[in-house]
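Heads up, the chain below is alone and in the form predicted alone; it's given as structure tokens.
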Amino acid sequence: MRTLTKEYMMERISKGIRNEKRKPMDYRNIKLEVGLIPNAEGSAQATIGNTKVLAGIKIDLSEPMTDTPEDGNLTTSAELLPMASENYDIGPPTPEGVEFARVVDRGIRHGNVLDTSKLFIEEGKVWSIFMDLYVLNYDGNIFDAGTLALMAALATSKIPKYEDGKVVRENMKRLETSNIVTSCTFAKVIDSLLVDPDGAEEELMKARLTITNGKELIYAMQKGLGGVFMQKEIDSLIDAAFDKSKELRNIVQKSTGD
């Protein structure tokens, strides 16, 4: 970003304006869709503003990891497709794409979306669930799409069924979910905090804090690059985080049917 363009956002930023005349603790406008991938178990992608991410979900017969012989196995990837931004390159993963893998991922798994104990089959056969994160668009902020698109596509995933030794793939069952949680993704742009940060404002931003909540609890927080957020910044963030997560699920519910 040019140094003139910089100075002129974050003038405008410290003023509480945004592209878009979005305030402080407006999120752009989210899509939500489900169902885009014929032969997946399940999928979905989230839209805000410009930045799009895809989620697909596979379910396979798999072994028990030998900690856990009794619980079926999650696992999720993350693509930061060269299509997707002029910053990504075909190659090994890179640290924002292990990142944005973990972020969602943990957000999921701590907040008890999946019983893995659901997913036991028989003595050394369980389900594994592939969760396949990928970013078709970046305009900032996949943390809160990538979770948005993750859920979704749990949430209206079907099951096989297990019969006679065979993954039988026919009249299967909607996969069982128990919670709904939801990521609020926040940036401090020199002393202003602002929620759902957009490409321009990334460049400009200090530090980073994604918070994934549900109804009443947080299960993961994540803080990124190295500026600092003070205990009563931190405090203000994890309330606006709940009342946008209020804001979030609703998305969720209504898109999965729920």
Contents of the next structure:
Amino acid sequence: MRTLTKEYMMERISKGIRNEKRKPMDYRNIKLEVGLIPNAEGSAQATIGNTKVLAGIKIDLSEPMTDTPEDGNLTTSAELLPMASENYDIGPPTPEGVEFARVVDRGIRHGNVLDTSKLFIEEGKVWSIFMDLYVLNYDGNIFDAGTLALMAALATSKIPKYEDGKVVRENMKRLETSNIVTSCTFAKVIDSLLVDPDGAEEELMKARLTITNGKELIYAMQKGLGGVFMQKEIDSLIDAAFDKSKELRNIVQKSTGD
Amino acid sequence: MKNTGIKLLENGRRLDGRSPKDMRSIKIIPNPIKNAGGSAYMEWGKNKVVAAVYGPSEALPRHTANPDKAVIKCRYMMAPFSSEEGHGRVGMNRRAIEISKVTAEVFENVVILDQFPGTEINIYVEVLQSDGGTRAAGITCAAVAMALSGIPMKDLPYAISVGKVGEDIILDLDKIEDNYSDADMPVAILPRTDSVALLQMDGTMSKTQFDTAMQMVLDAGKIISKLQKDALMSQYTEQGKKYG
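Same protein, different condition: the form predicted alone was shown, now please give the form predicted in complex with its partner chain.
Now the full complex is given, and it begins with the chain already shown.
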């Protein structure tokens, strides 16, 4: 971004003006589509403004982890695809990609979306849920798009059957989910706090805070980047997250047909 | 997360006898690594952590350099022999990559980077023995190492984790508490302004509980900050003795 553009945008943000007449606590348009990949057990694509994240779910038979012999496994991975942005490169996962996957994972895991004990089959055999996030186009706030996509994919996912030592992927049942979680990501640009930063705003932000919550409880938080937050700022963002998550939860419920 | 019947808190006492607000003992030894610009060794309960700072030196590979300021690179790693369980997986796993990233970000905010354009400052954190809260120990220890290296800083960050057992908030979780608690929240603070430089949380927490937890962090911070400063002071009194 050119210095002049940067300064102009910073000045506008400090006056509370954002692109497309957004207010500081407004999301861009959100679209959530489920079932785009019929071969996957579950899939959903979240579009927030120009940001596009696809979540795909595959469920396979596997051995349990040694410390949780009676629980299934959850694995979240993310790909920041080179096609999604000039700034994403081919190669092994970058720290940004790893952080993205782990933050989304923590929200879903600690939000008790899935009961891993129900993924137990028999001794030494459990289901592993592989949750893959594909960032197809980057324009800021992949965290919220990732959580939305994954949440919707899980809520509409099917689970294979285990019959006579074989995995059967025909006439699959619905995968049981027991909670809806959503995340709200905030950017701090100078002293302004903005929800759902777009790509340009993310270039300007000094700090980022992602809060994943349900109706009453916070399940995960992650502060990112070199800037800082004061406790009273975090408090106000927690309130904002609870407020905004009502909208997001509605979007998830609508997309999954519940 | 899992209810395994382990009672982490009974009659106001934790498994190791601490009360909810107690933290483990902390010992900081300045400059154990002579080759580094600055270093520190820390024992935090059973955690044993070494941090060393190198640089500023030319940023390599060249494309990582920033012509306006220094870049901070951090590598946090747990030794394969560090945990109470079996041989750990060697190398940078995803957890280590994330912790390295958030640790570097804490220091991006305090080190006066624009004094050293085009350079890199390397922070190495090696966890030799782990017992929960190693990222907090690593940051607290690295702050001392950074200060000892003489790189100008705006503040001396510290970090500690807080968590939740049932509805009680507990300070400075050890490994068992970390594994079985209902929430875990590592926090790094810049004490001059009490601003939050690192915040991660997983588990379940209400807003009130978050505020209680933050207050515990800030109270404990006074003790941690003092220990950090004592370690720095001791280094200079030692040097003073040497040169009369």
